[in-house]
Amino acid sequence: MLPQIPPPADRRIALRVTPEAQHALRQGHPWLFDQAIVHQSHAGAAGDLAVVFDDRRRFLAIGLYDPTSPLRVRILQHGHPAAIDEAWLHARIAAAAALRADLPATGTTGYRLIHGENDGLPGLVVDRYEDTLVVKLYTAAWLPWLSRVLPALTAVQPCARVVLRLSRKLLDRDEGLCGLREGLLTGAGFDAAAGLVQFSEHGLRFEADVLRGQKTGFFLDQRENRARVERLARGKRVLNVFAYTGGFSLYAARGGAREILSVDLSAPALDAARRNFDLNRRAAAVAAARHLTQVADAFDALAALRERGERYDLVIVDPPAFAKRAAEVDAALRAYARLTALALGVTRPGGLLVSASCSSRVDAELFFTTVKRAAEAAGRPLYERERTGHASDHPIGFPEGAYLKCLYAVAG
C-alpha cells in the first residue's frame, strides 16, 4: 500500500544550463548534472519537474529534479514540449512494452519490462517475473509519482502483483521516503516472508527473491548469454564461478554438459541454484548432469582448483560489477586480468573461456584487451570466437547505458 506522499508541486523549475550541457540534451542525453546549471528560478523538491532553457530561452527538455543527487534532472522528454501525466507514462510504458512483446513466445515469462533511461524513464526499472513486476527506484525523484505509473504499468502489463525494491542510496536516506518501504505495493498471493517468485526463461523455470536478490532477484540481462553457453555445452565438464542462483550451470545442463561445478561466495545464492536445477528435472539432460556446488571465494577456488589439476572444458567467468566509480577503474582491470589468469589455470588446451563484464566505467574494448593480454601473460593466448552485448529487453539508449559485454574464446 502506498503511504500518503506529497505530489510534487504545480510550478515548474526552469533552469539555464551551460554550453556543453545545450549540446548534450540536444543529441538527447538522459542527465543533467548539478555543475551544469547557471540559473535556477527556485528552489524545488524531489519529483518536482524542472523545465530546461538554451541561451535564447527555448525549450531544451523535461525532466525530474533531485536537489539531493549530483544528477539533479533525469530528462523525460527533448526537444519540444509535453504534458508529463499519465496518458505520457502510459505512453512511454507502452512502447516499451512493445519491444518486448516476442519474448513471451520464446518461453520466457522473466524479462526487463523497463530499462530505465534507455526507454526514456530515467531512473525508473520495472522486471516482469511472470505475474509479478518489481518496481526499482534509483532516485527519489520518482516517489511522488509512483500513484500514476502504477495505474499507466499495470494497464499496459496486467499482473498479480507490484513489488517495490529502492536502490541503496535510497534505503541509506534518512528522510524523504514518507514511510515507503521496500515490499508489496498492490496485490495479493504472496508470501513476503520468503519473497520467491517463479517465471520461465526459455523454458527453463527458475525462481527470484524479488525482496532480497541481487538487482530485482536475478540477473536478467544475461538470457541469451546463458542460452549460447547452452549450445556450447555438450558432453562438456564445466566451471561456473560467480554462480550466483545457477543461470549458466542449469542452461549447460540442458544443454547436455556431463559435470557442472557452481562456485558462489553465497550459500543461500547456491542453495537457490539447487532449487532451480530441481524445479527442471524434468528435462532429460538436467537430470542426467552431474551438479555440484561449492561456497567460496571465486578466486581462492581458482587457484585451489588449479593446484589439485583440475581441468574444465568450458569455463564461465561472470564476477560484479568491479568498477561502479571512475576511481575504481584501474583495480577492475588488475581484478580481470587475475581472473582470466586464474581461470585459464584450469582451462584446457582448446576449452572456452566465457568472461564477462557489467562493470559500466570499464568499456567493452578497454575489458576484452584486458582480458586478452592478461592470456598473453599467462602463457595461454586467447583465439576469440565471439563477442556479445545486451539482449533485447536491455536497449542502450546512451553511451553509459552500454555495460554489459561477454567474451567467448578458445584457450591455446
The other form holds:
Amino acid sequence: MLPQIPPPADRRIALRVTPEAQHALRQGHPWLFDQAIVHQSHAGAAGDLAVVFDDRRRFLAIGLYDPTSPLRVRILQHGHPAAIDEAWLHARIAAAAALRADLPATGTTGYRLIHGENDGLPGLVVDRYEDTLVVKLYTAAWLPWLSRVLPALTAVQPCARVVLRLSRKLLDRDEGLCGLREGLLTGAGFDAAAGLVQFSEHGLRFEADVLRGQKTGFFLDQRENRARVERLARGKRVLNVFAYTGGFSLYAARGGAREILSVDLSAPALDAARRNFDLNRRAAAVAAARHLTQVADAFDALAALRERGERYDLVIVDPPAFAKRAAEVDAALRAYARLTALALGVTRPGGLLVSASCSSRVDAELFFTTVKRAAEAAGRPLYERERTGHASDHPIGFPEGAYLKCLYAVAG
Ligand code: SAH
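Switch from the form predicted on its own to the form predicted together with S-adenosyl-L-homocysteine and print that structure.
What follows is the whole complex; the chain from before opens it.
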C-alpha cells in the first residue's frame, strides 16, 4: 500500500544553466547535473518540477528535481512546456507500451515496458512479468509521483499486481522514503516471502525473484542474444560463465546443446537455474541436454577447467558491470582482457566465444578492441562474426543508454 507521501510543490523551480547544458538540453539530453546550474529560483524537494530557461528566458525543458543527487534534474520534456499530470504520464506510458506490443506474439510475457530515460521517463523502470508489473525507482523524485504513475500505468497495462523495487541508493537513504517499502504496492496473489513470479521468453518458461533478484529479477536485456545463442548451440558442449539463473544455458539446451555448464558465484541463482530447466523439461531438447552447475568465481573456475583440460565449443561470458564510474574503466578493461584470455583457454580452436559487457562507462569500440587484443596476446586471434546490443524493449534514447555490447567471434 502507498503511504502518505507529500505531493510535489505547486510552485515550479526556475533554473538558469551553463551554455554547455543549454546545448545538451536542446539536443534532447535527459540529464542536468548540479554543477551546470548557475541560478535557481528557490530550494526544492525531491519530485518538484524544475523548468530550465535559456539565456533569453525561453523555455528549454522541464523535469524532476532531486536535491539528493548530482543528477539534479531528470528531464521529462524538451522544447515546449507541458502540464506534467496523469494524462501526460498516460501518454508516455502508452507510447512505451506501443513499442513492445508485438512481443507477446513471440511467446514473450516478460519484458521491459519502460526503460527510463530511453522511454522519456528518466529514473523510472517498469518490467512486466506476465501479470506482474515491477516498478523500479532510481530517484527519490518519483516518490511523490507514484500515486499518479500507478493509475496511468495500470490503465495502459492491466495487471494482477504491482511490485515496487528501489535502487540501492534509495534504500541507503531510508529517511526520505516516507515509510515506503519494497514489495507489493497494489493487487494480490503474490507470495512476498517467496517473491517468485513465472513468465515466458520466446516460449521458454522462467521464474524471477522480483523482490531479491538482480535488477527487477531477470536480465531481460539479453533476450535477443539468448535467442541467437539458441541458434548456434546444436550439438555443442557449452560453457556459460556468469550464468545467473541459467538464461543462456536454457536457450542453448533448447537449441540442441549436448551439455551445458553454468557457472556463477551465487548459489541461489544456480538453484533457480536448475528450477528453470525443470520448468522446461517437456521440450525434448531441454530434457535431453545435460545441465551442470558450479558455484564458483568465474576467474578461478575458468583457470581450473583449463587446467583439467576441459574444452568447449561455445563459451558465453556475460559478467556484471565492471565499471559504474569513470574511474573504474581501466580496471574494467583489464578484467575484460583477463576474462577473454581465460575463456579462450577453454574454447576449442574453431569454437565460438560470446562475450558481453554491460558497463555503460566502457565504450563499445573500446570493449571490442580490448577483447580482440587480449585474444591476440593469448595467441588465439578472434574472427568476428557479429556485434549486437540490447533487446528491442531496451531502446537507446541517448548516448549513455547504449550500455550493452556483445561480440560473437570464432576462436583461432
Ligand atoms: N547471463 C545472465 C546475466 C548475468 S549477470 C543472464 O542472461 O541472465 C552477472 C552474474 O554474474 C550474476 O549472476 C552474478 O551473481 C555473477 N557474478 C558476479 N561476479 C562473479 C564472479 N566473480 N564469478 C562468477 N559469477 C559472478
